[in-house]
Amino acid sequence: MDIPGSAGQFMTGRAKLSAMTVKTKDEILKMAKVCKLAARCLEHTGKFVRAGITTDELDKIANDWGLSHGAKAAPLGYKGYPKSICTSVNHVICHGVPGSEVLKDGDIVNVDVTLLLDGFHGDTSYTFFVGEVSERAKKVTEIAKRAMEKGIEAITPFGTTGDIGFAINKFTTKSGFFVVEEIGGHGIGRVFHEDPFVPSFGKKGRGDRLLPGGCITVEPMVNETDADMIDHAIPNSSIQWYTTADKTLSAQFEHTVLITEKGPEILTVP
């Protein structure tokens, strides 16, 4: 689950001393723990998307194998969100809520999963083909997949999260595609969002310093195109979900990534 970040941290001015939080040695086992979790209930929930079954049955998949392996599903009651996942369907561009939707031969399916588990969080999500999809439903999925990897290979210890936006705004642009800019990932550990706002797009050497030990996730929401985004209310929660204007198909892959002296490490892996 991604948060609303602020646009003119990333284009001007220095990098920032980093408000990243480090973990320690045990808090970093317990992110893997979590992580490796998170990222198996997604890989199960992912095996009954098919049409005809309902966004809300989803939710219920997701949350009842959480429970089962020890784990809470961190969406439900966090600033009112009624539900256990998130589920963006075509051109919903983040935060759809599950509910009575039912999926159809040819839509594409963001399902977005986070745990909580022994004190600390593990978020993932993954696009999904329901049955048989056009070549721009693939092409827009592949972009995004690969513009979220293309944002992990730019994370180096100390480097800066404008790096990543960079990555990922460059990747994204010359393939002819549009990110989504007000809104990305975040620092993730005891608490669900913390600082810093991971942004999809940016310049070099701006934004907040990646710090060895701590964890960030990285999640671009790829649009087939510049329309204006539509933010939606979801009634007693101030979370808000988000659709293209045009209702053009939007996008979305996300890993929880820890930095090491070494380079990015993915947690959220089966």
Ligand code: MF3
The other form holds:
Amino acid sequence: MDIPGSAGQFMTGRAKLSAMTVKTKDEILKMAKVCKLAARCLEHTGKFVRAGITTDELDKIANDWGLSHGAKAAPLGYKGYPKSICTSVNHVICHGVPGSEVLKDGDIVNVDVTLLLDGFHGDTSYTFFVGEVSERAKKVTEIAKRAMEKGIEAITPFGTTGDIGFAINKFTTKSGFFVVEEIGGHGIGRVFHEDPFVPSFGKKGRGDRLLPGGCITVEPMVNETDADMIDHAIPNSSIQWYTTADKTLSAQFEHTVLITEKGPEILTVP
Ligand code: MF3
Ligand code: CO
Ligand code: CO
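Can you swap the form predicted on its own for the form predicted in complex with the ligand?
Time for the whole complex; same chain goes first.
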């Protein structure tokens, strides 16, 4: 892996430049470690996605796997969130709370895993198919994945978050789908969600500057229609979960990415 030199090497500890926390080499190694573990946890959990399993069972599988590898599930207890992962089925846009819901043939489910290890967070998600899914389910999922990839490809050292949002929105719209504007990616490190906000829309050159040694997530949510979003409360939590108002499908993928002097480096790879 590439460890950025110039921004990091003049730092002694953490520094806040622009809206982004620049990490030291040691901190970047810790990010790489937790991100790889999160990706492996997601891969492991995904093997159990099938018709008949409940989202609560997926939650336990992910939590147990993390714990057995020395990591904590970051969502559990985060702002009162009651579970270890998020499971967002069909028209659930994000932050779906695992429970007694049984997955059925034809569903799509986003599983979002965030692990905490050695003081650092790794955050990644993937939309899985349950059995055989419809052509439109395949399409919205494919576009969400490619939108995330376009966003990551738009990352350059000293570029901006607007570059990322522009690329995501351009690709998604051109494909006939719609991005969610209200929720997006985020800076990540010792803090689960930190600055900057990483939008799924925007203008090139606008937004926050991307600095080598910084880490962000790229996690566009892609919808079939431009219907409103409905927010739903979670008891005793300040986190909300979101659905499409017209119950059409929404899909999402997420990687945690290190910004290097050469460009983006995806950290959440198994
Ligand atoms: N993992 C989600 C993200 O990508 C955040 C989940 S917060 C929770 O940012 F509390 F809902 F778990
Ligand atoms: Co996530
Ligand atoms: Co995230």
